[in-house]
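Shown next as structure tokens: one chain only, the form predicted alone.
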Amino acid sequence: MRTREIISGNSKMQWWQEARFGMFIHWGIYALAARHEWVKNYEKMTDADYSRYFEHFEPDLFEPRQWAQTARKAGMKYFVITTKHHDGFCLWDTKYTDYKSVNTPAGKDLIAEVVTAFRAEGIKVGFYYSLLDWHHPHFTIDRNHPQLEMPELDAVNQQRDMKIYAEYMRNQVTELLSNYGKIDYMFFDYSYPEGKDGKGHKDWESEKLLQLVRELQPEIIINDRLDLMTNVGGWDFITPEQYKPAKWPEINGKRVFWETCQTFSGSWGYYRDETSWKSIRQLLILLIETVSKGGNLLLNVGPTARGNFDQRAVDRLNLMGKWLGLHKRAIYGCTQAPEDLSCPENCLLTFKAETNRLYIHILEWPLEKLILPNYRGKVAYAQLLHDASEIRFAQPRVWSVVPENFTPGDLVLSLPVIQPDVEIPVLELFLK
């Protein structure tokens, strides 16, 4: 069976291609707008108008073993949480800026308390930091920040030094991988150096801040928007955000590791009158597909600014993690299949070297038989996953009518006439 080769493979990324599910956690002051965490952008807000979430931030729901848990029983592997968004706002006792959740009346280092929760439900620990900062007097206002259309504009930022900045950013960083134990992954955000008033590695000093990062945590693993794609070692994987890629993808015709970063809905942070959000089927079909095609899917959580989840996130994290505990042979450390594994119509397939099992994941019942192209002599077992049932091997010559394009070579399984009670079944196929 062919599998192609994969760019800048390491052990680093061993837990991470097992894992293939983790939480995002997008946190901050701007969960009390509840409208969206770009909202002092949005709206053009100034420090002065921002200012009353600082003032007025007290989650005092927050329980951090709740949020642990709920990934664990989820089926999530690994978190990743903003230490600092846009808005520059830091969850962590910060000894560079007064910035931070220790001076509201949250009254305390968030960082501290979210970490020491998941690594006691056995999840490992990432952490977001934002390049950008709206807050911060040394950051260039570009055209990502709320203070675009200020007067004087250039005189403004004749005051400001990026350098004084990039600095900064280094003293966080230090801080942020020195003081919480071992960190498995690190998710920078973002890089935009496209236009005169863009900002890329040359303003964040991305190569000092890359080097940083692994002395610092040596095994830790590195997302791309440093704007570092073409240096060695700039980055461990990429982070296609809101899309589904196509095909896995490639770089110069090899495959890279991936991910995908999901929101329930339309936005990151808590959104309180936001209706989109996807079924539970669609969130499955999301992290299957992901994996069929060797990628893993970061799915977001924007807690409320009392520190709970909110709770349609949480009734779909339980319903994922319900049929992860049937199927997690079909998604741990699965990948895409071989390429003369052909898919059958309405299935996705994922695949597990290790053991040498294929997995059918059918997303439309059909009618007591499914049709695998070309995989006579192929399969020495197959069964229902859910509960491992025997599916059987059927044969043609007892139809009435041969379906058309049936070929010698492809293998019948006879499947029963009501879909099993899982949203999505998966056959198990135990390859020869």
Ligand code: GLC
Second form
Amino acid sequence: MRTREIISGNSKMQWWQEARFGMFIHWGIYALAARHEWVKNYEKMTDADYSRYFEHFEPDLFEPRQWAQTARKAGMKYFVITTKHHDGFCLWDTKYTDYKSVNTPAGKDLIAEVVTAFRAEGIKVGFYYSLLDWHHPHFTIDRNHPQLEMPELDAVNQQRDMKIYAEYMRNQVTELLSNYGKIDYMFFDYSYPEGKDGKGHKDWESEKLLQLVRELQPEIIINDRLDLMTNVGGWDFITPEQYKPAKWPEINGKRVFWETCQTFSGSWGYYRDETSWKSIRQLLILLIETVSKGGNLLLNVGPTARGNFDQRAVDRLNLMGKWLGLHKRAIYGCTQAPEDLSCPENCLLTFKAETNRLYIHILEWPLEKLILPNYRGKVAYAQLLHDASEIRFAQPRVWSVVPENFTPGDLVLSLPVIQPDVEIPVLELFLK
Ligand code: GLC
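Can you return the structure of this protein in the form predicted in complex with this ligand rather than the form predicted alone?
The next block holds the full complex; its first chain is the one shown before.
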């Protein structure tokens, strides 16, 4: 049996490592604008301008059970929802502000219903909480704030007290982590400490916030955006956003837990006119490639202001679920393959240490033969994963007739001429 390649000794990360695939949900009153969750900032809207979304937020098609079922069928094992985004709007019944869903036509605590629905589907619960707040009267106006260009900025900021805001955050986080049962995951967003108008751990009072979270939910896992990167226990995993790391990320020469968050089309909040939607194939490759480098994929859905998922998202999620249904073994609990197993051309590898099985995800179907360089003697049995049909392989002696680029240490797999009818076929190799 091979040694575990994954980072060990951190039991609270175990479910997450096993899970590999989660759903991010960005929902808020920016969904009405339907042109990015940063719309208040991008269009320099005042609170008065932006209030039209608060007044008209009426999610009459909101059925969280449907969201949860869609996520489960897509193969997602956890979800992370925006309880409050940068605009300061809260989706739960918080005591600390009136700026919440309960006071819109929606009229209820949306977080409570979502949490119940996802838990009922066996999906772990995560909260996103924005450190930025463009509505709170004590959040000082900085370079990310929509009102940056207002007159008398310095005088206005002098009246604001970030200490009050930091306490507000602790109060809200206490509510979120006390009133909704076990919360598995916390995503704070985000720090920008550079320059004099930035904000970081001193402004958020991150140490206190972190301690509070750990006290209220001792088993919770926390992302890396509190600006506590050099603190011991200041974060559990890193969150490369909207890009694929070239290899398993390392900090101080050590592999770290990582999760890439990604959108279908660019924006996190519902964006009506965005056309740059990733194809099902690109999405599957994103998932497989992430797992092949030891990471997780948190894929985002931005529900509409009526409370349903965009059909473009539903279609993609269903197709991902269809593929995952047949290829679960190659994703859940898998990680990067051991270094001595090289990756054949146009393929991606995932590996499960527990069963000592290697998964070869074939991105481009070759003609009849797949050559595995230096695999001779390492494979006990091989099959196509989706239908468990045997794949025969040859370890011919040196004088056999073999392809030109074949060397004696290689293994040659015989594939059917026709690519199996799955988006990305996977071979399962039982290693010796
Ligand atoms: C960025 C954006 C934000 C989004 C987040 C997701 O920090 O500001 O809109 O929620 O990324 O990771």
